[in-house]
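Coming up is one lone chain in structure tokens, specifically the form predicted on its own.
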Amino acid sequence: MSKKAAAASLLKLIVPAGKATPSPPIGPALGQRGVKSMDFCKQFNDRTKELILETPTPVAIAIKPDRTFTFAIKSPPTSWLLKKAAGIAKGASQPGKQVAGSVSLKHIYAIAQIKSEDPAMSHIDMHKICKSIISTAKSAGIKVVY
């Protein structure tokens, strides 16, 4: 019998744009898989230099058996984009009872445009993306002004 080829492992992290360093959580996560974290950090910082510094950026890293890697950068989390648009640091402690801030439909549409650029969201209708963002805003205690 022949040996089965080892499958590539997938690692998902949220890394601040332009601020990737080999310190935790990046260094240990990549080190366990035998990948040089400094190589990843240089490539990631280079590819995210056009983003606003320290934007939390989800990244999916595919690590191959020969210890090489590829990674895909996704758009920032919806909750972070909503908090930035509302100008607040964190959501309401009791959503539905408290209002932490407010955003307009113009903000919702702008966030939906950012989210629609993700390959995972490319097939979803813009109207459905907007509804999802409004639901996220409600659960964070952010009022949507129509």
Contents of the next structure:
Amino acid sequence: MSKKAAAASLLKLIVPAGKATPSPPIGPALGQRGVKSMDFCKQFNDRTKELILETPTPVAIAIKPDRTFTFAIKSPPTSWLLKKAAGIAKGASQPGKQVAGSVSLKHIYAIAQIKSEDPAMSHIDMHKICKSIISTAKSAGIKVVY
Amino acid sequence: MYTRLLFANSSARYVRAGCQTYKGTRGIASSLILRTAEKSAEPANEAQPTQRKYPASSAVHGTVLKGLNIYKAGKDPVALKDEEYPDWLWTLLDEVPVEKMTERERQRHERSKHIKESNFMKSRK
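Form predicted in complex with the partner chain, following the form predicted on its own:
Complete assembly follows, chain above in first position.
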């Protein structure tokens, strides 16, 4: 299962932009792998300084055995963007049966524009990104209208 | 009655609106949206009545799409006119009726129905 010495371990976290601090959840997660969390926090805060403070930002940290690390920052979670667009704090507790809020197709398009800047989504059609966002909305109980 | 009024006036704007309410299976809600959209939509843009078979967007041109800006230096995006969005956008909410699905889509649909039913049966214990 695990490869030999050259493998890096990957750590995925969602960190509020500009507010990475050594305390949990980041601190122990990085500390266990021998990385100084302060280093990561400084670099992360630096890279996310253009984002609005506390935007949840998924980050994938690759940690090499010699304790150096690199990390890639991604776009905010789709469900968070949808809830913001719909102006709600929480999704429906019973999606499908309850409707927690609604968004227009134009909101979906704007969210897709944010998402398409994410390197993982850069090669995917806008059309398909929109469809995937609509599915996420469905599972959050957010109705999509024209 | 509203529909007749629309058809009576022959300007391009009303023809477009007429097409929409005629098609409108969404009834009152769509004509209400239409009325508000009409008041703020600019007449110069209702150029292609045959293209639009979908209701006017509830996010009227100029609406600020709040909450969708993630950059400090940026501003919330503003809704553009319906025509400025790609055509496929309005088709996203369409549901293809079973008869019109391609073979592949139909198989997928059957399979997912089957899975949902079996999940339901299992959870009934």
